[in-house]
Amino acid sequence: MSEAAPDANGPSLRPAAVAMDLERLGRQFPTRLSFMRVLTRAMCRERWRIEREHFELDDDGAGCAVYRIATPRHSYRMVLFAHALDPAQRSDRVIAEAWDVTATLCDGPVDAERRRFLARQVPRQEAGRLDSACLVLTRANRSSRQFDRVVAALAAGAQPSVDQLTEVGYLYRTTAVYGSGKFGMSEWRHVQRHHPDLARPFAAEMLACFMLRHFSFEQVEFLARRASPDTACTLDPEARRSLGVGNATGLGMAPFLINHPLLIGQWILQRETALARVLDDRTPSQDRRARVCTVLARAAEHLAQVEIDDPEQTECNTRTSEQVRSLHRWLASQRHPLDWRSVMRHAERTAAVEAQQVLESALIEAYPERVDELAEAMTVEEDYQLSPTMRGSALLELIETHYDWALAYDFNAPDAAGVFWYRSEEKLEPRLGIRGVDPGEEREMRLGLAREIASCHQALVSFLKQAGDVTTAEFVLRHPQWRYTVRRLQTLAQTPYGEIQANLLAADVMPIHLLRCKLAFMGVTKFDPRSRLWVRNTMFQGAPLAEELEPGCADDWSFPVLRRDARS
């Protein structure tokens, strides 16, 4: 297992090529520092209260419902509006304009007259144009396997059964949650200062999916009662706890990592250094190994349920059950003192990178005493500074030495470049076209990092046999070009990890490693891709409900199962 030198608290961290590869990226499973866990654990911890404030609709289940969420500091409002779709617009793609539930997190109360305003806007979504009263703007449809079938067994007074709740998972999907100022909403700095209750990242987000879900359970009870007012019965707290929220992500969240690496290099320092300091308990106890062991049967059994369409993932899926499984039985039937660096080599020579993964998740969750305040130092301030006093000749060693991943590729074979990043003239969101065969070539956006950089060296070397060893100042004045890319590399130089290794104009590059690398900080699981370019997923399966917001709450829903005898 490579490492690297010790970091400022002590232990050693993984060199930035173990970290920040994509495909070890790509195969990342949810934490205890997952976005979605540090924020139930505030909602339990503080107490948070979640409260229906208006709930009006019709027989077809349309309407609009206001929920109130307070916090020890503040309130919020959480506003849905529920539509009667038509089936055949019922879609996934960024493309539609008609979803099943619209909705808005908003500051402050919601009257009659706000309502108006926000039934005007919010279901126009992208077309629309909200204040800065609002957080996050979301839609969501149905999901046509699960919705009717839970109205249905609510109406006859049963439960749905467990393997329904196991086919699907959520009640609704989400196609798009937006924030951070998009369409007139409060941008992020304004958040973070004036709302510390969602000031870590994507917090706002994150609430706004686990009000739908609330929403969600509440609106199956309510058809249920409309349809059988005799007969109908509520879905128990376990069938709850078993259905969390779909989402559905495309290639429109790849940019975020490649424009944000100083914010995703501290995510990845921050997972990392969690990951270190477990591996700095050399001396394990039995109880610990024992909850190592609880999580990894957990997560075999997780992912053995596991039903997806794709028949590469659910390969997938199925060999690192089996090798999970493999690893908690070998870890089990050691009896002698074990370290857990010992452990991580052993995963290293007998599984593969998912299985590894999952090991890591597993371990990081045995220590939450170690590692949960790493999750309060998920922000950073990203300013890019460009060094104009540095030596050329010190700037080409920079490159040399931090990016020479990026120097490996060889950009004059055809594949290397066989592929360019768009944006899409209709919805503005990003595409991935064929070059020299799709349209668009010449709007190409800055995602290829690793020929940018390649280019910029080469200039470098260029220049500096020309001009002697002169200042950086003096490059970028000479080729104005490279003044972005220089002043990252400088900055990003500094830090131990950021750009993600991996050259994205590759002919056979996989977006979808970007998609669930942030989809796994964000908490989600259940990763099903449809193509290479998007990816359905579930968030918040077994987490707490609305309901159980109390200190205490159990904080152990990673890898979440359904339990085969729950009632049904």
Contents of the next structure:
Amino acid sequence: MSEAAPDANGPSLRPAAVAMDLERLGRQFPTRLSFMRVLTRAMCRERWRIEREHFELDDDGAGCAVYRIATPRHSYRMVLFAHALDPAQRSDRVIAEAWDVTATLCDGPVDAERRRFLARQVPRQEAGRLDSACLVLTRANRSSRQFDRVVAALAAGAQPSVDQLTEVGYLYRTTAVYGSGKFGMSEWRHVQRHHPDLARPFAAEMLACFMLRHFSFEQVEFLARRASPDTACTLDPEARRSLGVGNATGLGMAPFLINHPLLIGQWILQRETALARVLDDRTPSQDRRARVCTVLARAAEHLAQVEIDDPEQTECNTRTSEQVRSLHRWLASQRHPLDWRSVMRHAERTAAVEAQQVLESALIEAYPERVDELAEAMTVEEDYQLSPTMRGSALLELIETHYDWALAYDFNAPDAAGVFWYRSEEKLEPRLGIRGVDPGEEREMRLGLAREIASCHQALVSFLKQAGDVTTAEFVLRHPQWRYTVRRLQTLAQTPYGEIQANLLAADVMPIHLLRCKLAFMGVTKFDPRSRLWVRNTMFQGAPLAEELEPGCADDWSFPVLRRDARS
Amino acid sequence: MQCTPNELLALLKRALDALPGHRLDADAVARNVVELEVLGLSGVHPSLALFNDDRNTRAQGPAIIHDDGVVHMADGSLLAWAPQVIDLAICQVDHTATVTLSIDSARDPLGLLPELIRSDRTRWRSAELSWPEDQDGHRCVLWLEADAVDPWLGRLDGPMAEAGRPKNPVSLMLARAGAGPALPKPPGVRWRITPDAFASRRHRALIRGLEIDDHDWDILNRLADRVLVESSDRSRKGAGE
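Structure of the form predicted together with the partner chain (previous: the form predicted alone):
Below is the entire complex, every chain and molecule, led by the chain shown above.
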């Protein structure tokens, strides 16, 4: 196991070189600190109530549904518009113009007039204008093969087969979930101040996805009843739980991770703190060991059940499943007392990074009383202050010690900056171009932080040679183009983890690692890469249902597994 | 056009990114413009001039600092260069209990306000900013305490403006934190906007959004669109299609 950095205020944390390595971050799995888990825990603990207020669909399932979500403090509405979509128009791309369902999560009551306003704006998505009562805007497309099969099975009075559920795992797939002030909606600061129910990162967005899942059940049951009123049945709870919401995520998510380093660093710090607190238990009880074994066994089965098209990821899942099974067998067979650090060391010796990440998730899973409170510290004020009085020599030293990873790249090598990021005229979608080949290089987005730091370092060295050991203020006065970079790196240098350590301009960059890192924090499963640029995945699979939100509801749905023996 | 502060921020950043070869801290400039609008002061309209004048964006920045604490702006905009001016003021206040910077030939003095609000307030205790409002000797005055969120904004009339006040066009005074007395709230000023009034403007901006002149909004969009790259089948592959 990599040596941990001492932390005077708490358990030993792993060094940034390990925790912030992009390839490692890109192989994470969700934990009990993931946002979906945190949200559903709160929903159960506080007995949120979800009631259908309006449900008017036609024979094709098109129409409008409104759900009231009542928390102990407030009530919200999820307003969904289901559309009859020509299958030829169905696309996961952000640049699509039509969807099977469009929806908004909003604050306060929704009467007929408000419904009419939303019916005019929500289906237009990016082209519409909302107001500050709206918290989230989203859309989704049906998984056509799954949706139709489930409706047909229910209409015939049967439950869908486990094989069918396993193959896809959801009825709807979201292709974008917008919040935080976009298209006239409420700003994050407002949500944070006025809606404590949703004052955690992406809580409102996750709630909208949870509600989309709930609607998908009610819609297939409605259509089954319409198709065959005499024979139709409802989805049984186990089948419902095994269905989540699909998601397709592309490059649009990548700039968020680069442009919010303090926030991402805070998430990683909480996850690392959770792991460190667990590793601090030097004499884990048999119960804890049993709990970790249970999660490992389930994770191995989960990975074995994942059915995706990508051969490389399939091979990886198979290998990871085997390695996790092996870790499970080894752990279960140990008769002598064992501390978690030696278990981690064993995993590092015998298993690849993916399996090590599964183990980390399993360890965190076993210690709710040590880690759950960390979920309340996932927000941070993102303020990148310049320290103008810092001497140039101190700034130089700071760069060379904290950003040595960035200085290690040779940006004279052609492949070190082989790609560039740009915004497309199609819905401002971020895209990747090949430098020297694709147009748009002169309008490049500034996401190549490693190169920026290296260039800033070079400018600083030259400046200090001429000007002597002047202040940072004087450097950024003469070189104003580096002021943002300098205040960012000065700020991040004060945090335990700093920046994600990667060169995003490298010809072989894997943006999918960025996407998966963020998606794991969201809590998604079943990563299904469609290329190095976008990934499908599943949200809320195995999560409690809307009608199960009670304090006693088991918060135990990591690595969801479909029980073949109990079904079909 | 009604928009949220976040939408305006994103638009301004794109517009600044589209300026070829600019040397600004675009993030700070965009935030400062948004903050002015949030406070109900004019930010977007004066910022449009930044895009038409290379002096504002490609120049080296304010030529500063003589021993007498004069900053020469050469008709540059403080919307563009407020971050650097505040950096210098904070550096200077590190060495003396009270610092006064006189800023010559500067446009958009209000640009200093949001940067002052966002600056590291552990370094200073109180601040006063003033500039001529008209040819008759009236001066606008801003006074801000480090532990308050928002400033006082008012007007100082002619004769009193002349008496004992700095004569340079824009004057920025900072009192160091933890050293000596705070700058007194300047006497004789007719306060027009109190911190409470600014607070309620902030609140309104968060709830109702910002009202931006349609024409200005269109100009800003056109400027921001210059950063976009035309789409093609090949470029769609760059998004994984």
